[in-house]
Amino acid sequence: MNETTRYILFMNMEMTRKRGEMYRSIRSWLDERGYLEVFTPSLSTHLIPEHSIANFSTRYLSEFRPSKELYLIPSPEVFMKQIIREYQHSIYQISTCFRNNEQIGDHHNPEFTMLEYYTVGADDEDSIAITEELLRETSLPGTGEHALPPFRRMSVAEACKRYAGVDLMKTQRVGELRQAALKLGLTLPPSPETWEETFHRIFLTFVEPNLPQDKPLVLTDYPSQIDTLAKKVPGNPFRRRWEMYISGVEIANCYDEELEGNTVRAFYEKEYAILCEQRGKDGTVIPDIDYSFAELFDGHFPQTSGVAMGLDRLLMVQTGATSLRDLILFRVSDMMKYYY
């Protein structure tokens, strides 16, 4: 071991500590609200496809079978809706989750831990107060105030017009977004790029860099044109789905999730096919698809909203460090030796 690795591992030890009693106290919270604890594969056959997330591969070799592609899960969703299904009980899971394809700095790591619950009968609006409860009940102690609930709401169309100045009700074709962002300065790929691709300009520079900081945020209402397993907003553009910043840094994401079999099998067509034109520009990993995830959707899966929380970057913001390679032991970036 060498004399970075151990300053590394000596200051991150208290971090360990403290870590091991978030766990501990939010598994507690959940069990005494009936949520039942799940242990779900970090390897899997097959993945849900998002064209948003890089996956990892790697090959399962046997002298006696034939040799098989395995994905390290970007997610335990696959997993948790089938337990639901059959089950048609709350539930939760803290997992390790990996992510390819994304820098390695002070918020982002490819290999972190997500907690995951799952709250059968509960919508959208239900899972802000469980989160809120959950967060003001665990949060460890000397949990800066900005850390703490209770939360700050706001749409994205609210703060897309209060920090960027777009209206988003009258920039629902891409054309009308492509012009509003070139008003505002940003310089755009002569290619026609998808409205998400250009909403995604819009939001990472003007608008999520000044969020408000002083308490945690939730960001409701996300663009229908965003596609995710998330229900759409009867009569409006917007999908049932928020996402919670603290400090500027984004914690956890909630859906008031999908309940229509061919919905789902939509979603699942679209994001592959997405996925293949990927890989003819970037080498992109495709996951195998299971089309049969959409029957679980045959009119018996529960009322059901699902958070996803980082729970290092959690971690991060309730201690008051800067950035992840304060509280991961054996950070990828060091054993790398040529990343910083």
Contents of the next structure:
Amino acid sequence: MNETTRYILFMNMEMTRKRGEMYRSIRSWLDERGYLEVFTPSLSTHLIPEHSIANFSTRYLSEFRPSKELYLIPSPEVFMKQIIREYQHSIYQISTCFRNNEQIGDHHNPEFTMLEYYTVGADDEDSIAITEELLRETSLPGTGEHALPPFRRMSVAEACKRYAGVDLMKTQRVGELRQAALKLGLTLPPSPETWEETFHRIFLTFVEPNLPQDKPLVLTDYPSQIDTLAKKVPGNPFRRRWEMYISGVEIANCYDEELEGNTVRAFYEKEYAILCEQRGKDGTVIPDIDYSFAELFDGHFPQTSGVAMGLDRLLMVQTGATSLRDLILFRVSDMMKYYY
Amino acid sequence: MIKAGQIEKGTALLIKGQPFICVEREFVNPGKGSAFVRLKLKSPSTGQVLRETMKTQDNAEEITVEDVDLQYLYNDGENFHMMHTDTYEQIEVPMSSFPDYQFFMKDGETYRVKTWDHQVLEIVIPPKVLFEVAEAEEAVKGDTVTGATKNVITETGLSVRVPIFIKQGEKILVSTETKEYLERVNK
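Got the form predicted alone; could you also share the form predicted together with its partner chain?
Starting with the chain above, the whole complex follows.
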């Protein structure tokens, strides 16, 4: 073991102890409320197509049959929703997830720990209350006020108005939003881009860096143009999805889960088309997908709200660390630096 | 042209006809969106700071800069006076373009400078600089609290918070990024 590795190990052992404490509290809190803990694979033959998430692949070898490409899961959602459909029960899981092609840094690591909890019978609004209660009851001793409930709430539209002066209701067309972005002084590529891309330019430049950080912030009602498996809000251009920020870092993402099989299928087709086009160009992994996933939503999938929470980041904000570096043992970037 | 994803700290770019230097770069992947890079760019001529968020696949116009070595002579409160070490040609660089650099550059020392079209885009300052303590308050007697600090002034006029044991005439290593005391150097 070299000196640097030994040093990082030494420094991070206290964090490891705290991580264990945090996981134990979260598990017992969810167990007491009747959630069933489930354990699903890290390797899968197919994934839910999401063009914004790059994947890792590996290969299953056998002497008796052709080899098969397998994927490391970016989220256990693909399995957990099958369990919910069959058992109609609230479930949770703490699992290792993998995302490729993100810069390894203070807030990103290709391998990370996700807590996903799905509450049957609940919607996204209920999930805010549940998450507030979860953090109130399970946060580590010494957690600062900035990471403790009560949460602040703001809609994405409100935040855009306040921090960028952009009225999302009046900029629903690509051209209108483009004008707004140009007025803000943003440089846009000459070629047309999607509403979602221009939105993210505005959001990441003017909104996200200015979000209040004195308390956890729940940002609600994401634009429906950002395609996800969250239900649309009838009558307006938003989705029943929220994200929670602590100290300006995204910690959790919640949906009121889409229940319509046709909508899920359409999402699959659209995302897969974008993904194939993009990755055909840059040569990254194109995962196999399974359209039969849409069949789970046959009218018997219960009303459910799911929350995915990054536990490495949660540990970071609860302990006041500023980087994942301070809490991960054997970071892959540290291991890789001898190879570059 | 380069892809925005390849821009690094120190990369010089031409934006709307003006040269800018990237001073900060951060990759951001919004939960459900494309990959972006958040840039903080500075115009060396006007000091203007530009915050840009670009998709990693966007094209950016990189400019090829020329590296020259310039000796720092002095400043007159408005300009840094610097001299080409090979031609002895003297140039003036507006101090407003490089705020606080007067505290980091030492008279007579040579610095690597990036230029483009006769404009100075960047003066490369080492991340850690050794300074002599020019003025130091006497530590208050009896103040033995661990971690107690005081202010000292370096020969360049930089005010630094240091541990109380640092005396006038001693050499200290300071981070030019944070202006924080790093260590005492006994030589």
